[in-house]
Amino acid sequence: MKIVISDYAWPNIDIEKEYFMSKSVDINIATGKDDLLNKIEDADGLLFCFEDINEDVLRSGKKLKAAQRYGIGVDNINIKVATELGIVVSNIPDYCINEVSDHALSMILAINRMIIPDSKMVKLGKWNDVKKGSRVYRLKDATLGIIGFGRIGRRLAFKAKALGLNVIAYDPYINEKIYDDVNILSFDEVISNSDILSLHVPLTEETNHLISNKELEKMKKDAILINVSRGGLIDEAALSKYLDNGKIRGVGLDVMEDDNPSPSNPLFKYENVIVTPHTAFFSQESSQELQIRSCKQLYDVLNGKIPEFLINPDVLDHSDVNLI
């Protein structure tokens, strides 16, 4: 049995090596797309993180039975083609709930309290030049709106309520008016009534540019916008326009439309925009948990078990897939 790792976001793969060695499974690490296309030809399983697992990659895997995502989102794999080829796709949707909700909350607090610009002024010797004119919310009087009330959205709500924030949420898959003691409202109601808006949805055709001109226009003046999910959720050109006119109080981004943004990105010029390089998921504990659980779930599939987190259930109807 052979496993290929397309890419990973931690210092080493000692955990993977130890796990698969104990199972007498060969493990290979690709060093780029061309190398991946070569190594996947005779692989039984694939572990992937941020690499684009497109149709070419999947069709190159002549023996490929399973593709396991290191993480939650699966927008970087062609699920339709994987299902057609009988490749089981799985993920780990519940491994970094605390880390991502912590990151979102950290951005909310840093932007609202002006931590970064004020610290910068002090370090420049301008202690007495720090202005007190910018809008700062008293959190117990402010409303946090959460778009996407899944695991991470609910954990953020729990933490935010402990700080006194009023929390409202929108989720198209929740029919109740109140869920986890949070009022569930329409998308437009959450957009227009939130002092702080945090996005927690996957990137799909429907959610691409979920926040654009129309939504930004509906948002409150001085609203704070947070995105720790996927970069394509926000129309960055539209966001720049609203930052220019001063309507948006501040923005926190852990993801951007360009996965590797240029230093000349227009959003980088704004003092009230915080950007982190897709690190919301990270802690040593979460990475280690993700590595071992990803290995185990992939190995289980290759040994005939239906994964706990199956992305493409239609694959079970494929003639070459026989899982229990």
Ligand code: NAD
Contents of the next structure:
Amino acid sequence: MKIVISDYAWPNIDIEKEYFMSKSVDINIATGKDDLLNKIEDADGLLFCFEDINEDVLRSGKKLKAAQRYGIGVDNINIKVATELGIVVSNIPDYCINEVSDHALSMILAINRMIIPDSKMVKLGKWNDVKKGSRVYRLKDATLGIIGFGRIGRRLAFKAKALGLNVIAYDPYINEKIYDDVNILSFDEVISNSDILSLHVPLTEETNHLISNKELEKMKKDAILINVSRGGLIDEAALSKYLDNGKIRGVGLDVMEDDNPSPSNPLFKYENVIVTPHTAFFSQESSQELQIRSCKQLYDVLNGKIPEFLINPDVLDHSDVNLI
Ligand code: NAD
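Next up, the form predicted together with the ligand, please; the one we just looked at was the form predicted alone.
Below, the chain from earlier opens the complete complex, with every other chain and molecule after it.
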């Protein structure tokens, strides 16, 4: 059996090597897109993290039976083509819920308490020049609006409530009107009533540029905007324009439209924008869990089992797929 790893976000693949060692699985690591197109030709399985698994890649995998995402979001694989080709796509949707909700909360706390600009002033010898109070508000009783009330959104709500925040949420795909003291409201109500707005939806055609000019205009003065989900959710050109008017208090981003932005990215000139490089998922524990569970799920599919977290159930109707 041959598997290809297109890319990974940790220092080495010792865990993968150990997992497959006793299973007669040949592991191949691609060193870029061309190498991936070459190595996938006779591979049975694919492990992928951030690489774009587009139609070309999938069609090059002449024997490919399974593609396992190292992660939650599956916006970087062409699911329609995978299904058509009989390739089973799976993910691990629950391995980093604590880490990502911590990350969103850390950004909220850092922006609200002005941690980064104040620390910078102190190190510049300007201890007495820090203007206290101008845009710092009490977090208790402030309103946190969560867009997308799934695993991460709900975990963030739980943590935020412990800090005394009032939490509201928007999610058109859930039935509850109220969940654990969180009122589920309309999109407009959440956007316009939140002191802090945090995005926790997948990137789809429907959610692309979910936050653009119109939505930014509806946000409260001095609001905070957090995105630890996917860069495409925010129209960055609109955000940049909006930041110029100074109405927004701060923005926390773990993801950007360009996933390798240059230092000249227009958003980087604003002091009140903090950015981390798509690290919200990471901890030693979450990464280890992700690696092991991804290997296991891929191996299960290659051995005829329906994966626990199947993304494209329609694939089971494909004549070449025979899983139980
Ligand atoms: P989830 O599937 O549990 O929850 C997503 C929620 O969004 C669902 O309840 C769904 O109904 C809702 N939703 C879908 N479309 C919507 C829309 N148009 N408007 C409002 N709600 C909508 O997923 P999750 O585990 O909470 O993860 C959310 C996202 O976080 C993932 O899709 C992924 O892109 C991102 N993520 C980022 C990192 C990171 O390291 N930065 C790590 C993991 C996940």
